[in-house]
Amino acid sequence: MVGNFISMIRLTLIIVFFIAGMTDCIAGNIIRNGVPWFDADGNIVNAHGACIVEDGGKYWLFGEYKSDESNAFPGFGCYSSDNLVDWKFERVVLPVQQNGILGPERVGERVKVMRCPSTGEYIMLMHADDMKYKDPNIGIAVCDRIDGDYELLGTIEYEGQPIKRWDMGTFQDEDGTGYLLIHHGPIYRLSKDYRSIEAKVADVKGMGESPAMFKKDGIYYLLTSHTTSWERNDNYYFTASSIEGPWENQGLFCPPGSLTYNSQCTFVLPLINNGEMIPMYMGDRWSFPYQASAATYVWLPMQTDGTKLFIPEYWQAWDVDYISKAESKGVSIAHLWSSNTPGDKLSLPFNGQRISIIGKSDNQSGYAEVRIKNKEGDVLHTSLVDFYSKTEDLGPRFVSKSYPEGDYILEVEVTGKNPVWFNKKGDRFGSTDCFINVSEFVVE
C-alpha cells in the first residue's frame, strides 16, 4: 500500500508560484534556524555546544568540531564573522592531544572561551571525559591570541580536587568576574586570572544540564535543560538578583511541548539593538550519530519582563540587525514525496541560485542524502539531512548555499539510516523508522 501511495504521489507535480516581489532572496543579515549553515569555503559550519566571544570588532564562534564517525573528541574549532551570519573557518584551535584528558578516544564538549580582563589572556574551559562518560573533568586551556593555539593545562580544581562533573558553561559579569557553571547547580567564581577557582558561590537546587547564563536590568537568568541524552526537551530557567542567590525556578521560556523549538541551550549572547540589550538564545539541534553533517543550530532573540523570560514564537529565519522575523521570497514548487525504502530517490531540475527543502519531521523519520549537481551532472554538494524530531514539525530541512544563477539538479535519497541512541541507563531514544517526507521546494 505504501509503495502504491508513493508511486501515485510521484505522478503528481504541482508547481505553484509565489512571487513575493522581484528579489530572489531574503535581504539583510539573516539567521536561518534548523538547517545546515555554510562557511566561506562552502563547508558546513561545525561548532556545537558553542559559545561566541566579541573581540577586535568581530564575533568568534567556538564549538565542538564534530565527526560523523565517532563521538570521540576531534578538536575544538574557531570561526569568525562580522555579522553573525557569514562565518569563516579559522582553524581547530585545540586538537586531539597525545594523551591526557583530551587524548585519543576521549570526549571533549561544551567548549567556552572568555578573555580575562586582568591579564588579556584567553581562557578556554571544557568538559573532558572517557567514551563511556565515567571520567568527567573540567579542563582548562589558555592562549594569548583568540584564534591561536590553545595550550591545555589540565584540569581546573576546587579545594585541591578535580570537579568530577560533565556539562558546564561560563559567565562573565559586568565587572569582569568570571564564573564556571556546572550541571545540577554548582556555580564557582574564578580567580582574578581565570586560571583557578576562588570559591563556590551558589548551588542551584533543581537545575539540570547544559547551563547558560546572562544578566539584564540587574537580574541574572540561568538557563538549563532536562537530562534526556541527545533528545530535545522543554528547557527551563532560574532567576536571582545576585549570583549567590537565592535562585527561583521560573519554569519554561518556550511554549510547553515545543521542546525548546527542538533544541538544547548552550549559550546566551548579548546583542545591542537601538541601545537595548537583547539576549540571543543559542541552542543545539543534535543529530546523533551524524553530528558533523546533520546537527544544526537554533538561535533566537529572547524577551524579558522583570523575572519573566520567553521566546514566544519560533522564527525559521530572522534579521539579526533589526531583530525581526524574515520571510523567504522565491518560487514554491509543491511536490509531495514520501518513502522509507533505502535507495529511493527524488530528482528535481531547477533554475536559480539556491534551493530549500520543506518537509515533515517526526519520530518515524531518518536521514536523507541530499546532493546538488550542475547540469553536467557533477556533484557540487552532498550531505546527510536529518528529518527526525520527537514531535511532528513541518518546515525547512535544508537550504543550499548560494550558487551562480543557472541550471542545477537536486537529489534527495532515502539512506535507510535513522538517529538512534541509548542513555547511560540503556533507555532507547530516537526514530522508529527512516521515512523521508517532502512537501515542497523553494527556489531563489
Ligand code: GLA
The other form holds:
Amino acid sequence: MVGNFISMIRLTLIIVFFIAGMTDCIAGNIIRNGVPWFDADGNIVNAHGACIVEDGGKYWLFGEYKSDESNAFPGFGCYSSDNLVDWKFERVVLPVQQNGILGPERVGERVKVMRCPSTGEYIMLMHADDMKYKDPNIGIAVCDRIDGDYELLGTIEYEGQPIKRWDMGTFQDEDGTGYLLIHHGPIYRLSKDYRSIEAKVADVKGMGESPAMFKKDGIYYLLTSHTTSWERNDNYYFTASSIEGPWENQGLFCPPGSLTYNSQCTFVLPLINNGEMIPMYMGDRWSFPYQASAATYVWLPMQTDGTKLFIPEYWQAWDVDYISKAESKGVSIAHLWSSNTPGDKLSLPFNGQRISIIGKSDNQSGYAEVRIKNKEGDVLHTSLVDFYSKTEDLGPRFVSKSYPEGDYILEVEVTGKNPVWFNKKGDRFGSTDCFINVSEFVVE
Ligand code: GLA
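Next block: the form predicted together with the ligand, after the form predicted alone:
Entire complex below, previous chain first.
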C-alpha cells in the first residue's frame, strides 16, 4: 500500500517534470544573434563592449550606452535579467561627467564590473579617451550597490603612472583575485580591495585588442581580436596553465574567414548549466555610426578540449537552458527584393504577433529603416537595421518584438545611409553602396 502510494507520487512528479520540461522547450529562452534585442520597455538593448556579472540571483549586463549621433561617451548602462534573454533596463550607472576623463566629448568604452570579494564593493573599470583616441587611460569607478550610482575615482595607476592604453578587460579567478587585462599583452593583478594595481604578472606576446579571459579545468583562455577598428576580424586565443604564463598562441576559435561569426570578443560569461561550466562567448557586431540602433550582439556557447577552444557552428538562435540550436518557427513568405535607391520602400501586411526579415548582408549594403505599423497606420516601431557585413551572410537581419495577435504592416525602406568609417591612419572601412537585399519574411 505504502509502496503503491510512493510509486504514485513518483509517477505524478515525473509527469509534472515532463510537462514543465515540455513547456520550457516550447517557450524556450532563446538568444537571437545579430539582430536588435528589445528590453522590457520595448526599447533596443543598448549595452556594447559589455560584461555580465552574476550577483544576488540575477544577471547584470553592463555596457556602453551608445548613441546614433556621436561616438562621444554616452554613459554606461545596466540591465538585469533572470534568464539572459529578457532584459530590464535599470539605469545609466555612470553618466557623462562634468569634466575629466569621462567628461563631455570624450570616449568611454569596454566597461567591466566585478564584485570585490574582500570588501563587497563593486569595481568598474573602463577605457577612457579623447575623441581621437589619443589620450587613452584606464578609469576606475566604485559603488556599494551593483546598480547604484558609480563614483568615478579617476585613472588606475601602475607604479605611480596612469596606464596609457586603450582596450581592456577583466578576469576574476576562482580564488577571488581580480585581474586587469590590457590590449597587446599586459596582465595586472589587482590589490585585495581591487582599487589599485599590485603587480604586472604577464605580458602576452602577440596579443591584440579586446582582451577577454576565462578559466576551465585549470586552463586559462585569453581571447583577443586583431586591430581593425569597428570592422570584424578572425579573433584568436592563447592558453596557459598559470596566469603568469607561459602563454601559447592557439590560433582561431571560429572557422577562418567567418570573422568570428562577424563579431569582436568583449567578455566570456562562465555560464553554469546543469552543474557544468559553459563558457559563453560575448561579442559585438559593431555598426558605426548608428551603434545604438543597429549594433548587435553575438553570444554563443564555446567548447573546450584541453587547450583547444572552439565555436564549431554559428547558431543564429539558441536555447540558453538546453545549450542547443533553436529552429525557426513561423510561416515563411518568400519575397525577393533588392534596391539601392533611397526612398524605395517595401510594404508587407501581415497577420500574427511577430515578423522576421531574412536578407543578405554584404559589403555593398547599407541601413534600412524598418517600421511596424498597426492597421490604423500608427507607427509602433521604427529603427535603422544594418545590412552591411564585410563577408556575405544570409540570415535574419531583424526580428520584431512580440505584439498582440493582429493585423500589422511591415515597411522596409532604403535610406541611402551606410556604415563607413576611417581608422587612425585614414584607411577607409565599411560599405561601398547602400543596397538592401531581402529574400524572405517569417511570420509567427
Ligand atoms: C576597436 C576597439 C573598440 C573601439 C574601436 C574604435 O574595435 O576594440 O573598443 O575602440 O576600435 O575604432
